[in-house]
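One chain comes next, on its own, written as C-alpha cells: the form predicted on its own.
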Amino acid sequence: MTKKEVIVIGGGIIGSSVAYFLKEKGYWPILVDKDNFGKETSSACEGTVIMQSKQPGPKLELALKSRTLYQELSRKLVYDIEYREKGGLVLLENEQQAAIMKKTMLEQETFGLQVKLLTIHEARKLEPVLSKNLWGAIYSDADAQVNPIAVTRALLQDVVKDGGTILPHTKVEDLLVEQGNVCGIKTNRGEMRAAAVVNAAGIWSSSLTARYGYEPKIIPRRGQILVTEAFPPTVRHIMICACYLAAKHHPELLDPTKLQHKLGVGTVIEQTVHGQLLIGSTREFVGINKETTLAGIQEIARHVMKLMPGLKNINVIRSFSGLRPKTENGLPILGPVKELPGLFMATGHEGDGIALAPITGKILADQIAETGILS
C-alpha cells in the first residue's frame, strides 16, 4: 500500500466518477465492483442532465456546478459520451400543474436557473409530436443529455491510462476496521489496503456499513424504460412531464386509486444520438426487483401518447428497469462517515445520479485531500 492508493466501492457512473478526480488530485483510485463496471444502475436508465426536475436549493445547485463540470469532460475524455446540451420542456398538462410549476419557477430562478413558460402553441412549434390538448410548457436551455455507460467508460479509460487500478468481479464482503478506523476492505479476492475508502455501492452500500452501528436508510427504487427503433431526428428536447415532478416531489398531489400514480409513471423523454427514443419511467418501491412488468409497461405507453401523440407510429423494441438508491430526505449521502473515520460515502442519489455523477466525484476527491489522510 502507499499513502496515495484509495478504495472506491462500485464500478457505476458515480464510483467511476469519484475515481477519476481521485486521480485528477494526484491519488492512484483502487476502484472495485462485484461485477462488471456500470452493469447495474448506470446501465439502466436515461441519460438525462435535466436541470428543471431539482428542487430549488442544494440538489439544483449540485446539479448547475455538475453541467459545468460535463462541458469540461466532454472535451476532456477519450471519447464521445454523448453530451448534448438540448433544452428541455416541463410538460403541463392542466391549470393545477401550471401553478405548482410557476412557483418551482420563481425558486428556481434565484438559483440562477434560466427557465421560461411557453402556452401550448409556442410548446408545439419546439415539439410538433406534441398535443394540442396540454396547457403550455417550461422550456429551460441548461437542460442536456449524456450516454450513462460511455461516460463510465471514458472515466475509466482515463483512469486506468494515469495507472489506477480496476478490478471487476471483486465482491467486498466487509471492511477492513482497524482500532476504528477503516484501512481498506476484505473481499473474495483477499484483503486490500488503503487510506481511505469510498462507498459507491448505491442500493448495496448500507449492508456494508450496517454492522459497524452506521446504516444510513437507502431504498431501491425501481424504474422501468422503454426503448424504441431508432429513427431521424424527431424529438428535439429532453422532455419531461409535470406529473414526473409530482411523483418525485409532490406525492400528495398522486391518486392512489390510479394505475398510473400507484406505479408512479411520469413520462421522461429523450432520443439518444444513435436515433432510439428512451421512454421513462415508473418510480416503485419493490425491494430488491429489476423485472420489467406489463402493466408498467402499458402505463409508460399510454402516458406517452397521451401527451405526444405524433409518435403513435413508432415501434418499442425492448424495455428494461434499474434501482435507484433513495433517501430519506431525497438528497444523496456525501462525505466522511464520523462513526468511522477512513470512510467516505457517495450514495443516494436516486433518479439523479446520472446528473450528479460529475460534481459528486470532485466533492469526494476534494473532501478526501481536505483530511490530509493521504499527505
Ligand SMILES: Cc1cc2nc3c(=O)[nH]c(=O)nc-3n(C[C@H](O)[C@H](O)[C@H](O)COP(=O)(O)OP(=O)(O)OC[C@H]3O[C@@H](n4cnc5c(N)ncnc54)[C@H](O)[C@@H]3O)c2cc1C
Second form
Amino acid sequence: MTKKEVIVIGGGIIGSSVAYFLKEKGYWPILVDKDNFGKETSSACEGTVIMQSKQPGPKLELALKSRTLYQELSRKLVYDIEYREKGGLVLLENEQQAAIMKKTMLEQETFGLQVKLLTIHEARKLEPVLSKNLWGAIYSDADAQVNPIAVTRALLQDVVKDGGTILPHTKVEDLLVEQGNVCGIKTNRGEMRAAAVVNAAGIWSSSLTARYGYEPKIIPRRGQILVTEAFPPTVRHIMICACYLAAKHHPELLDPTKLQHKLGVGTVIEQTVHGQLLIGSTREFVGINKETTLAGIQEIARHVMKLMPGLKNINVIRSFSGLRPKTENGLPILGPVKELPGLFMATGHEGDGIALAPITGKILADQIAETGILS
Amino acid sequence: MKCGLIYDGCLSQAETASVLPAAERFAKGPVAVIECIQDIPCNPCEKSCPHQAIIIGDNITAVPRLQADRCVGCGLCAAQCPGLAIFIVDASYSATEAVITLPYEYYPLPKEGDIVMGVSRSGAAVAKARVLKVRRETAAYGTILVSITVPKKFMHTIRSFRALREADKRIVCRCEEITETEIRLAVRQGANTVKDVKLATRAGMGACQGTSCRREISRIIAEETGASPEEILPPRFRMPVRPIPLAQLAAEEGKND
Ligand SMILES: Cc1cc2nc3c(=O)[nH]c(=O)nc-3n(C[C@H](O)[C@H](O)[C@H](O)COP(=O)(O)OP(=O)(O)OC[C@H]3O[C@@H](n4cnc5c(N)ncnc54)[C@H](O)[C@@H]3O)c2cc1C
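Having looked at the form predicted on its own, could you now put up the form predicted together with the ligand?
First the chain shown before, then all remaining chains and molecules of the complex.
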C-alpha cells in the first residue's frame, strides 16, 4: 500500500515539526509555505526553551514533554540545532515578586520541575552581570535554549531526506472542501489533495477557515528584540525577569501608567552559540506591523540595564520584531476541527512556539493516526 | 519537473531515502550506503563483503540489500563497485562532523589534511571538507578510497569532492566568514532575497549588519537567478544605525510612545 499524504500549511517551526513527526509516523508530508520556509515569526524570536515561565498546568506539562523531545532531536538530527541546557534564572526585583513566585514554585514542584530560590548574593555568583540591588532569583537546571532558525531547517532537511515534499512559494488561497470534508488545498500553483490537512499558518491560521464558519481568534502580539555584538561566553544562563511572568500570568499586578508596562516589556535574555545576546521583548497589540520603535527598544535597554548593569558597554547592533500568534485563553489550538472533518489545527502558540514545537508535532501526528487515517 | 536516476543521472531525494540505513545504525559507526537502484547484472559487492552483509541472491539483476547490523563499514564493497555507487558514512566521528569514504578515480590524488570542496551527487559545491585518509585498496585492483570529514548536516548530501577554487576562498560576509560559494549554494537551493540568504547562511548577521556585503550578495543572487540586481529585495533596515552601547541606548532621551 502506498503511504498516505498529509498536507501541512505553513513552514514555520510548528508546521515543520508537524511534517517531521508525520514522516516519523509513516505518512508522506507535503509542506507548503507562501514564501520561503521559516521567514515569519519563527525567525523573528528568541530561542528559549524555558520551563519556569510556563503556568503550572497543561502548558508546563506540554513544555516538559517538549524538552525531552528536544533532547532526542538534538541527538538524532544531523543538523546542529544548537540546543543547550544552560539552566535558567528568574530574576526577582523585590519581596512582592518573590512572594508571588514562591506560590508558583510550589505548584511547579508538583509537576516535577525542580526549582531553587537563591539570594542575590548566590545568584551573582552564577551571573556576575546581575545588579546587587535585586532581591534574588529562582534557579532551574531544566531551562534550555535552541536556535529556532536551525531547528526549522533541520526538521525540513530530515523530512526531505526521507522522501517528504516541501513546496516554498505556494500560497494556500482556500481549502478544498467536498461534502463538508476537507480533502486538500487550492493554491496559486493549483490544487492538491491529501488524506488530511494541517493548518499551521501562524497568525494567518484563522483567515483560511473563516469562510467555513470556523474562526478562532488569533491576535498578533508584537515582540521587539535587541541583538548585540558577539563576545565570549559571559551570560551563562537564560534569564527572565519576574515582571515578564507577571505580564504573562498576572496582568493585574502591572501599573498601566508606566511605559514599561504599557509596552509589556519583560526581559528575556540569552547568549547564542554565536556569542550574540538576544534581549527581548515588548508585548504589544499593533496588528500586522513588524516595525521596531525607538520607545520599544529603549525600554528594553532600560530594563536590562536595571537588572544587569554589568552589560553596559556591550554594543547593540540591531533590533527586530516578530508577531506572536496569541489565542484568547493563551493556550495553543491543537487538533481536529469539528466543523471541518479532515482539517487539524496546530497554531496559536503565542510566546511559547519554539519551546512547544516538538510536542506539537508529536501530538498532531498521533491524533491523525488515531482518527484512522492510516499510513 | 521529473527528477531521479533515469531522468538526470542522480538519485532523487526519495530514491536516496529508499537506500539509507536507519538513523540508529548511523549513530553506531561506519556503515555502507549502497546507492544502487537499477536492476543490472552485477554482484561484486556481494562477493567482496567478508561479513555477508550484502545480499543480491540468485537473481543477479536484483538490487543489493544491506544487512546494516552485519556491516562494519570496512569499505571493501565501495572499492569493488564498478559503478562507484557505494559510500561508507561514519556519523559517529565527532559531534559536528561525519566521515565519508568514497572511491576516487582522478589525478592528482589529494593529500591527507588537504581542504577540498565537498560536492553533491550532481557535482554542486556543498561545503568544505578535509581529507582524512587516502588509501589504496589492494584487494580491489588498487582502487583509491578517500575519506573526508564533512559537516554532519551534509553527510547525506556530499558524495564527492573537488579542489578548492577562487570562489570557495573568497569571503563575502567578513563578520560571519561566509564565502561566495556558500552564498551561491544557498541561492541555488531557493534563497532569492538578501534575507533568505541571511537565514540560510548567517551572511549579514554579524557586527556590521550587512553594510559591507549586502550589495555583493544582491549581485550574486542576480547573477544566479538572471534577475537584475535592482529587482532583488534589499534587507530591511533596522535601528540602530550604528552600534550603540546598551547603557547609552537606555539613557538617550527618546520618545515616550
Ligand atoms: C519577540 C518574540 C520572542 C519569542 N521568543 C520565544 C522564545 O524564547 N521561546 C519560545 O518558545 N517562543 C518564543 N516566541 C514565540 C514563537 O516565535 C512563536 O510561537 C512561533 O514562532 C510560532 O510558529 P508558527 O510556525 O506557528 O508561526 P510562523 O513562524 O509565523 O509560521 C507560519 C507560516 O505559515 C505561512 N503561511 C501563512 N499563511 C499561509 C498561506 N495562506 N499559505 C501558505 N503558507 C502560509 C507563513 O509564511 C509562515 O512561514 C517568540 C516570539 C516573538 C515574537
